[in-house]
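One chain is shown next in structure tokens, namely the form predicted on its own.
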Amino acid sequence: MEDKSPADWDPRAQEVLDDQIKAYDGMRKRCPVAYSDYLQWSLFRHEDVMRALTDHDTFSNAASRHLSVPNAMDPPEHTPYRHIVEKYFTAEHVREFEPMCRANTASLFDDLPQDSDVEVMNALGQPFAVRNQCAFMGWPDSLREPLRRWIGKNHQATRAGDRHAMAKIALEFDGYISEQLIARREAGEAAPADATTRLLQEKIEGRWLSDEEIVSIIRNWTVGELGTIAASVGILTHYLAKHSELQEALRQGRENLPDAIDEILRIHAPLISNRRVTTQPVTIGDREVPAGERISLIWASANRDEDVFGDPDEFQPQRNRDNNLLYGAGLHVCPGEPLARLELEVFMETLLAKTRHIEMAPDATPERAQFPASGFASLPVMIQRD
């Protein structure tokens, strides 16, 4: 077994947390397969991440200590759960949700002050993500603020590696969802015909899903949805504020909006990493990695690999489309991709339609989010409205 000491880097070092994208760019060049006490093995190159995504025999998704449906499962166990989850993100269901998504988004912008500084994450990013998640799942408005606070506590505990706090926070989330399940069971036939009620009616291999399985499915949806969508709102707004020519091109329809969204989020990833675990000894690059080791796939680096994308900061949506790992690849590609695409397109369409110009707020500095979050913790911009 390889001597793992000293570590190649410290993912929680202040210089890494201050600018994750810059730090990962440096690691990709200096030590593309790197060991740390905190993350174990991290992969920074596009080809290494793609290998882990597609070699399911060597790189297992069963990397969680707790039930995680279906994210931390491998075939054949993963397959029937995945089929259940995919049913909730069909084109039909996404189209049905679109009017509500547009109404939620429009109301956020209608509440903004005219021609003034706006802190994007508090005024738009987090409310946009929480409102639409609650609407999609059929949850009451009263759950919005507890969920927003829960995401922040979850990120803080994860960054600290505090397993006691993480377990306590997981129980808190389970309580929120269990209340929704109980309410629907008590309502019987009068229960709302929403995604949460439908999950209570799902069977797997001839039996009903257990409450534990339902809560796990919803937890994975919620953590992924709230964190990455809110981060994406900040990243997209920041990029437009810094690139007025692209902002104007999108307003005039001279750039394809879905392609532009994907490319901006390739340049600055809304999700930093995912996990795998090795099932057997494997050589990655010039490193020998034993079986049973945790692997972190650093999306925020792989999607900026110069060997694939050239200058990682160059905006080239058509050129980079086929290699963009924004939604992953392989068996575990993000099942919620259709919903995420709808939400981000609706956000950008509304942002461009309800404003005439966006720029960085004078005399204010954005605060970058810290691992495991991405994007911005605060983002002051000047929004000029018609």
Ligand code: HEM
The other form holds:
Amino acid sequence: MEDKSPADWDPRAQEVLDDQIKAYDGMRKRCPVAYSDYLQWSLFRHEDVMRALTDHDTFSNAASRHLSVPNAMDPPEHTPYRHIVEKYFTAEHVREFEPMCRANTASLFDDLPQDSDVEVMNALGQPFAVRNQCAFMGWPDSLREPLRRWIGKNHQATRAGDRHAMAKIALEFDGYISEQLIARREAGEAAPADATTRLLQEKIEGRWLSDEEIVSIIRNWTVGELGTIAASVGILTHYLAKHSELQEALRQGRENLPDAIDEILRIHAPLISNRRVTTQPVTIGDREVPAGERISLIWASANRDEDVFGDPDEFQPQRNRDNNLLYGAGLHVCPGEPLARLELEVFMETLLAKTRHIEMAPDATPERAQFPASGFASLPVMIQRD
Ligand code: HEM
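Now the other one: the form predicted together with the named molecule, given that the block above is the form predicted on its own.
Below is the whole assembly, all chains and molecules, this chain first.
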């Protein structure tokens, strides 16, 4: 067994939290397979992350002690749950949701002040994600604020590694969702025809999904939406504010928008990492990793690996498209991708249509989000509207 001390790095050191992307770039060069007390093993290289994504026998997803449907499951258990989840994100469902998504987004921009500084995360990122999540699931507007606060608390407890707080926060989420389930059961035939009601009608191997399973499925979706989509909105807005040529080009023609979104989110990942656990001893790079060890796949580094992408900051949508791991790969590849793509395209189209110009606010500095969140905690931007 390898001697694991001292640790190779501290994922919660202040300089890592202050600028995660820069810190992970450094780790990829200095120690691409790194041990820490907090995360155990972190993989920074594209090649190593791809290996973990495709060698399901050695890298298991059963890395959580709590029920997490479907992300912390391996086949054959994962397969039927995954089939259920995929049904909710078909092209048809996403198309049905589009008008509501467009209306939600337009109203956010209509509420912005004229020609003044805007704190993007507060005014756009979080409300955009939370409104769309409530609309997609059929939840009342009264849930928006509690959910927005919940995701912040969830990130804080994860960063602190505070298991007690994490369990309490999970229970708080269960409470919000259980209320929605109970209301629909009581309504019977009169229950709204929305995604939450449909989940109550799902069967797995001949039996109804339990409430615990439904809540867990919804928690997975909610974290995808509130954490990752909100972060994406900040990252995309920041990139346009910093790159006025690209901003102008996209204002002239929107046909390159989908590729541009993927490439910006490759350069600056909205999702930092996901976990695996080793099922047997394995050599990764020059490190011997024992069985039963936790592994973090650092998307925010793998997608910037020089061996695959050359200069990681060079904006090259066509060249980099095929290796971009934004939505993952393998059995657990993001099932919410069609919804995420729709929402981010609608966000960018609306941003470009409803503004004349955006740039960084002259007298304010953005504050980066800290692990496990990505993007920005606060992003002051000057938005000029017609
Ligand atoms: C820009 C937005 C998003 C990004 C970048 C993203 C990225 C990812 C990635 C990289 C994975 C693979 C995780 C792994 O291998 O362990 C994943 C899984 C997943 N994502 Fe997303 N996601 C986004 C939005 C969403 C949304 C909006 C939803 C649902 C509403 C969602 C639901 C899920 C679920 C349920 C899984 C687990 C799938 C499984 O384990 O089989 N994601 N996502």
